[in-house]
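Here we start with a single chain on its own, the form predicted alone, put down as structure tokens.
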Amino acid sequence: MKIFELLSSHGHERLAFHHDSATGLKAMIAIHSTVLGNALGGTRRWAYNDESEAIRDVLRLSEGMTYKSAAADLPMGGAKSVIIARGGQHANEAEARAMGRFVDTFGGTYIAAEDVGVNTQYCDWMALETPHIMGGETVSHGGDPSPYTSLGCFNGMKACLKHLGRKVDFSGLTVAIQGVGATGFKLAKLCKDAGAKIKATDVNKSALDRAVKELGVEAIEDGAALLTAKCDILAPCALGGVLDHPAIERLQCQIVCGTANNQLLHPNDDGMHLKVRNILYGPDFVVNAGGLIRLAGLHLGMSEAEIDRKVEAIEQTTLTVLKEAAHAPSAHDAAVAYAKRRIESGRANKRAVTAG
């Protein structure tokens, strides 16, 4: 693996590795861009197959965070961190505090938050070692961002319906949700309360049982079967990379719009395949930006009303991107172009200030 080629190919600024011998922590922090401001991005704790897989994941996720911040019109850059978890070892305070010390070495250039495998308790433990952490319940700031992620995605769904010329009414619609954890469960509730019928799956049986009991969703035990289920909207809300050419070929939906990051395994090719199949794609980093908006807003000192308006604005941003997608290879490409325009505008402003 040629690390510097990987970094330069997508414009990453920095990739740092850290090993803490006392706890066994093995972690990485990737900063993709700080053009618009300090970089905010979650900490993912996952049992990767090998180090190469973890490197690719942290680079892919950090790039997505840059575009997410830019598309949401936030003065922040994009980064991500990953912890290579050992099989069978549960997260603990010592490990989390070691991760907090690693984050602190960046001096605020990187601001961490929760992600897959990291909960608010873990963030609070990290916050004992660094002030550059969002998303905990006590010591750190922001609380659980997942309700804002779900609400932003729901607003993205509204935009998709509107773009197709359909009535923005969920009554009678079927929404298939892959993953009913933190964001998926809340998205299911929003859709259910709006009148939709929900089909759902989750690798965690207790999460699926809870969705059945509390929301009355139709459980699909086989996750692969959910991707082929007939529905109006498919919402991937678990890990990324679930949509590739074979999976897209089997889809029976009009819209794909979910909270998961990096839903397309091969973004350029898979985005074009969705367009060829006439399936509307709500670009993930546009529609799932609500949680980031919440945490960034608190970090930047926004009021609750300002944060709410930005989450609401996801609907209009999605509409704009979908309109531009008519003249782009795919909705994904249109979303990346939209974000890059904002980044270049920020870069130009910085140059003007420096020159002045």
Ligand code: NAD
Given for the second form:
Amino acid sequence: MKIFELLSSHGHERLAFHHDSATGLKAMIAIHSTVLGNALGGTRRWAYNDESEAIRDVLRLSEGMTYKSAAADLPMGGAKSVIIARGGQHANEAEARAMGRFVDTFGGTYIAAEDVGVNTQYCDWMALETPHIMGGETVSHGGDPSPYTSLGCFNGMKACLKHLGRKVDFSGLTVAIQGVGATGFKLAKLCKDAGAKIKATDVNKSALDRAVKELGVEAIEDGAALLTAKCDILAPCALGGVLDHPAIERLQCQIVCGTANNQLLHPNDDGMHLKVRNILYGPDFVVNAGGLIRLAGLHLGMSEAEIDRKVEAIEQTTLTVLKEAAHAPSAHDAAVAYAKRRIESGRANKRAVTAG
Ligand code: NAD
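Show the form predicted together with the named molecule, please, because up to now only the form predicted alone has appeared in this conversation.
Below is the whole assembly, all chains and molecules, this chain first.
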């Protein structure tokens, strides 16, 4: 694997490796960009098949964070960290504290948070070793960001409706939600409270039962059937990569707008395919930035009102990106171009300050 080629091909700044012999921790931190500021990004703890898979993941995810922060107009860059979990080894305090010490070596350039395999307890343990953590529960570092992610996505849905010239009225709409966990459940509630009919699926039966009991959603036990369900809005709120060529071919929705990261398996091709099929796509990293806005906002010392305004602004940003998508290969491409423009203007401002 040619690591420097990988770094330079997507403009990454740093990739750091760490091994802690006392706990066996094997971790990496990738900083994609600090052009707009220090970089906040979650820590993923995953049983990767091999090291190269972990390297590719941390590079891909950190680049995504750069675009998400830039599109959300945050003065922050993009980074991510991964922990290579060993089979059968449970997350524990000693490992988390070792990870916290690794994060601390970045002196605040990198700020860690929750991600897959890392919960608020793990963040609290990391925070025993470094102040550069967000998302922990007891250290009052912002707590659970999911309500903000769901609200931001709901705002993205409104933008999609507006873009199509439809009334922003959820009564009479059918929203199909894949995954009713932390973000999907809250998104289902927002849509339901606004008058929508909800169809939902989840591989976790108790999560689906709860959504049926508490929100009265129509349960679709067969996950594949949910993706092909006739609906106005399909909201992927579980895994990444759910939309590939065959899946897109079978969609029966007008809009795709959900909280999941990296919904398109092949972002360029699948983005274009959605456009060809005349299905409007609310780009994932634009519409799911609410949680990041919350954590970054608190970290940057923003007031609750400022944070709320930024989560609300997701609607306008989505509208702008969708408008620009008319002249781009896809909504995904338009969103990346939008984020890159913000980064380039940040770079130009930095140069001007240095020159002055
Ligand atoms: P979660 O784990 O709380 O919920 C995910 C749910 O999806 C779970 O109930 C799980 O059982 C279900 N699920 C998993 N695989 C499934 C499948 N194949 N079909 C149907 N259901 C399935 O996670 P979350 O925090 O709600 O995050 C969901 C997605 O949103 C992830 O992609 C995450 O990266 C992204 N995201 C979350 C946040 C946040 O604030 N939590 C922010 C930005 C993006």
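Only a predicted model underlies this, so the values are computations on that prediction, with no experimental measurement involved. Only the largest set of C-alpha atoms that superpose within 1.5 Å between the two forms is called the rigid core. Numbering follows the first chain given and starts at 1.
- In the core-superposed comparison between the two forms, the C-alpha atom of Asp20 has shifted by at least 2 angstroms.
- When the rigid core is held fixed, the Cα atom of Arg86 travels 2 angstroms or more between the two forms.
- Taking the rigid core as fixed, one finds a CA shift for Glu312 smaller than 2 Å between the two forms.
- The shift recorded for the CA atom of Glu53 between the two forms is 2.4 Å, with superposition on the rigid core.
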